[in-house]
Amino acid sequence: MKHFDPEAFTAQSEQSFSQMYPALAALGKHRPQALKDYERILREARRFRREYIEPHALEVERAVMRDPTYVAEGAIRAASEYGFFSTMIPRAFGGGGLSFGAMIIALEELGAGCLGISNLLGVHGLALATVSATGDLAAMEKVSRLLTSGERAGRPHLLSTAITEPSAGTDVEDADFLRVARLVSEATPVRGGYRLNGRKVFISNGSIAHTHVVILPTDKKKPVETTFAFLVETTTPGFRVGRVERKMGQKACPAAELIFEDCFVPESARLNSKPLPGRAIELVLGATRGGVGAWGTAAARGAFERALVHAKTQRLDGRFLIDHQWVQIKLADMQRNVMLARASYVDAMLSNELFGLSRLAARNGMNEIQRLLPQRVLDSAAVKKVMTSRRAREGFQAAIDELADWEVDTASAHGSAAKVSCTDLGMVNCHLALEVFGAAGLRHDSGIEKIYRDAKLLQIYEGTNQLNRIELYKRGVNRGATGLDLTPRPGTPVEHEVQP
């Protein structure tokens, strides 16, 4: 039997940008520069996928199966050469200056080749978004320079975001749940800074990151009012990496336990003076959940593309599979699911650019100004002083505060809707692909069983799909809702009882 052929696979998956993103192509008539950016990042991601992901994805998977501490260094170095780690960093901070939306397009393309490698390269985006949402531009400049200088030197400086705790995962991502979360970690104020104690678990890239954005309360009894983001370097005394997980899927991106034992960080390690829960974290997740939606679309697409190649090359009862009507119907449903998923995350992406975190980055025409200025001017001490000044920080914070509640809710609702819809559709397509492949889909070299395992994690991280449904209810159905338990208590009057 002929198994998965990367060359045949790529020949079937080369749709043009306009074919894949007709809505963005239409909008590009009014924003030609944005359209050029989107098309360019798609070309680069497609080339990287062909040259580095498809030839090595299964090899990396098998290496991690043997040793969970194995790191796909080749993919990291190659991504650094492509500039993927700094793509969405502002040009004033030495980066590529592309929008968060452009990076999301790249994540779909890379993820259709391997979700694990795409997550390995893209997870630092959550850290950048978190730092950005604090409004601490000095910290953003510091982190950005670490990334860009490491990239230029061929030694990528990786980031992680440490949120999840042993007994508080989804709880930490929602202010209502956070009030009752069973937290074990805390940043105790001491003279000159903070002393960190506790554990964070399942942290993507935690074992290989150089800098960690750690989310901790300064008072566990008042987590909503006292939770901040802290920058912690891997070399900080009192910090160490614990267990590296043996994961079911997305094996190329390691998940690790981070342990803090009397880990002292200076006052400057805390980002900004405002707590993170509330508007700041909503802006972050409104953006990044759309990115997980792109990965869900990638899972749906990767499964579809492989099923299509299989159907065109394998025979049943003397005919190619694709000539059987039942296969045609399944392939049509898979393509439909890809199109629906992509439309959902593109809506989330545009909602973020209109109303969310990306809008703040582009306020007052900053993106256009940065495009016009030479890089040597942007790298000058004068520009750096202006960008990291107290006035600039206060201006960015004011812009966050000035966003209308409906704007933040809209970006958050679209992000949660995309996260749920796309990741669920990714799993649906994995089921359908296995039905097309039959027993051959269970072979590792088919790539289908790998996508199936990889896709499942998408329904869990960045807030479980259950939490995102609650977020969609609060932000999109009943704006301003804060009640968590909607079950009537005994004795509660019921106005209308539904009859069967």
Second form
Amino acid sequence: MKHFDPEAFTAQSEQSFSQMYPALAALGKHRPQALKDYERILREARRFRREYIEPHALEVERAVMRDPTYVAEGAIRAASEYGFFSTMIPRAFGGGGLSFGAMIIALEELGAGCLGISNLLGVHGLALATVSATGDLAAMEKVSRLLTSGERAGRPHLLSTAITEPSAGTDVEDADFLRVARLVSEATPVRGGYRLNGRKVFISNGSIAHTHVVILPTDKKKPVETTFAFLVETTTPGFRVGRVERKMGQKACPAAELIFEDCFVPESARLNSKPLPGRAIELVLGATRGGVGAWGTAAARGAFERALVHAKTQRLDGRFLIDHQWVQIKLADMQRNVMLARASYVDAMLSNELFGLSRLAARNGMNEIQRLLPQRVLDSAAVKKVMTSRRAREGFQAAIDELADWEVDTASAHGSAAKVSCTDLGMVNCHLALEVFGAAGLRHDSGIEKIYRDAKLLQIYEGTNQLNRIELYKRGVNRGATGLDLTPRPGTPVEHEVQP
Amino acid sequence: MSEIDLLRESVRRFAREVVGPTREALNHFPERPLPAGIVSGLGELGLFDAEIEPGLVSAALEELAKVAAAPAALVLTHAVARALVREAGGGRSAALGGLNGHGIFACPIYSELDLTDGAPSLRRIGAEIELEGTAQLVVGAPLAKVLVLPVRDAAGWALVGLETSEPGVVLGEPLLTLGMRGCPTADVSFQQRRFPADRVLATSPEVVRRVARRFRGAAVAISAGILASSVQAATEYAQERYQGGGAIIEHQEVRAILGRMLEDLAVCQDSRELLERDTVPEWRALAAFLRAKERAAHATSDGVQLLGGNGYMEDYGQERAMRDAKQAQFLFGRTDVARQALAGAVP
Ligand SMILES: Cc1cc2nc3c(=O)[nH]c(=O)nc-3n(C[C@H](O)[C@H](O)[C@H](O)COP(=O)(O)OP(=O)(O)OC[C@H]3O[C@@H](n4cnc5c(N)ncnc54)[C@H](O)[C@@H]3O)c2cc1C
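To test you: the structure above is the form predicted alone. What is the structure of the form predicted in complex with its partner chain?
Up next: the whole complex, starting with the chain shown before.
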């Protein structure tokens, strides 16, 4: 009997890229550059996890427990050294020029170390994705420059995205619900710009971000027709940060209330020419929900990795835990859940590249051109002029408009499916891992109970898992179904057009 | 009013008036000091009395846990540790028993008490014993007068009873735990220190199995209390919260989740009642015990879910319920380990 062979054993945290992502590795034969990018970012993320996250995650958490306004400056500085805040920014704007997919791979790796720190980086990425989806390349350029120059100095210009309102959470995640949402915030058009009033709640990075991407209607009675994204600097008069929440987990990433009181922003602060609901929002969410899927996978994996180490080193009834069959079966289930979850978000990521936001970013060989040109050329005024020109902006909007409905729906359905599946599996693995740990897992210093608390958030934000099932129904199961009430009350006449 | 109803009523009042206002501070232990008045109040209610029956403990704990589970965990731990001392019998047992009323009895109640992996080791040297190693997660230890600890001896298993004041007993810092924050818990270590041999209370794990069986109902009562408060908060929120064109309780999926939570609450309460009866076959008692604790742990996660983002915040109590119920699932050890004892029982 060989119950354990240290030579053959690969620690989960040491798995190679192709062990983790066989589908992408296979596809890499056709896209060698993408594969190189993925492998490189995985290596870097792993190094950051090892060198910074693992040694500091618990200590950061204790600091926030003592003082909820504590900012994980150390993590921000360390991540800056790796350029993680600008990974997705086009090279022409001074960033790493990597794809959204590459970023997602990094988020899983970092999240397996600490979901809170990974979230701090990721929600910043979500904001960038939101800005890029508006097609406002001038704004993208401005934000990118601020960000990258700050990042080089170890003080990145952080972003947040503010959608949720006190009385509208699920309702602002879906165009049908938005119609009946009880909104309290509005950007009233005034001479030269807009006057912002209202409140946003639970905004990740809200208390530490320098620029907020704020989603607001210009007429809150007609939100579907009038909602736009606005860039608001923290220093704008009339803007302030309200309460910083005390959360169950993900403590490294603060969530805060944003308050707007007659906060004036100029016309140029409005990012997009067309209202967001519908296409643009759906493209963003289709992409970012895949990212939350990567976090769900990270939770599943973080729990699994720790349970495996515990099982190898601790005993129960005289035997190592790993020598108990019930533990072996649990570990196998955890491994399986990680594989399933990862496959699900990789599907979402590829679907996004085929049909969604990432396709737009990669259109006309933009990525290839950027890769080939030296940074010196990319930094030149001429390139900047082309990139931020009106033509480029209109071209982007046209590209959004050219996507077929089914394409947007497909990317969106994959995003929602991955979000729900991965985050549920993340929780499942936490329960399994805690069983393997037993009482030892209840201690904060075990690191496992933290994952349980952190992972719960993933089922709630970026649309609750209930809302995401409704989206999957509308975009995947029953495409074309729209309307507030898809389950009409008894007595309401309904007509179904059922195709055999 | 029966004795049980009287106790329920006074515990309910104490929970509402004394424990309720300190919940936030309790929840931030050990980052913040333990609020005053809780432990003494529990004592005044008679919950640390030596003679208190498991049935009464169970009723009291359910009421307490509806407001805050941490004090309930402390009461249960004391009752179990106290019962272990008594059950062991002998002269030392009587001496320690006499300390009841002078402080808490502590024990590692989230561990499989009949197993000693990772527990301190015991060596017999003439009329003395030597203890070496660390007893982890000893519930109540920072407040304790008496420690009741399973240890590893050459023969396998032994139970020792020590006073915290004895030289050689080293108490660690209060630990931060997943749930039950505010029920002070710490590691206790020994560095090759000798104690009189009469500190060994028992050498057969049957003692802890018998005692644990008696307190299963009380453990489940904690899960039931936690879940009851989670269901109530979720129901009230669902009736108030407007989303998707109406109160969220009007959405079928929300109703389905709430319905499932109530099913689980019924399981917990039925299990508690079942476990209070004397004549229940062991396999049914164990099944009820495991099922209730597990269902409460899962249902309280749904309790968070139904409040959306607010559920994740400390202000609404749902996140605390989720953490406490998960920790309560580990009372007397892992579900999957205990479950294996069920197999083979032929109804
Ligand atoms: C830590 C944290 C960080 C966050 N970060 C951000 C951020 O950076 N930016 C941002 O904009 N937002 C953020 N959010 C907000 C998050 O997106 C919302 O909490 C989420 O969308 C749910 O909204 P809600 O909290 O209002 O819950 P509600 O919408 O009130 O939902 C309550 C419950 O009702 C259910 N429900 C609601 N409507 C329906 C329906 N029609 N049918 C069936 N069930 C329904 C929900 O599933 C849920 O179970 C964050 C939240 C948290 C907790």
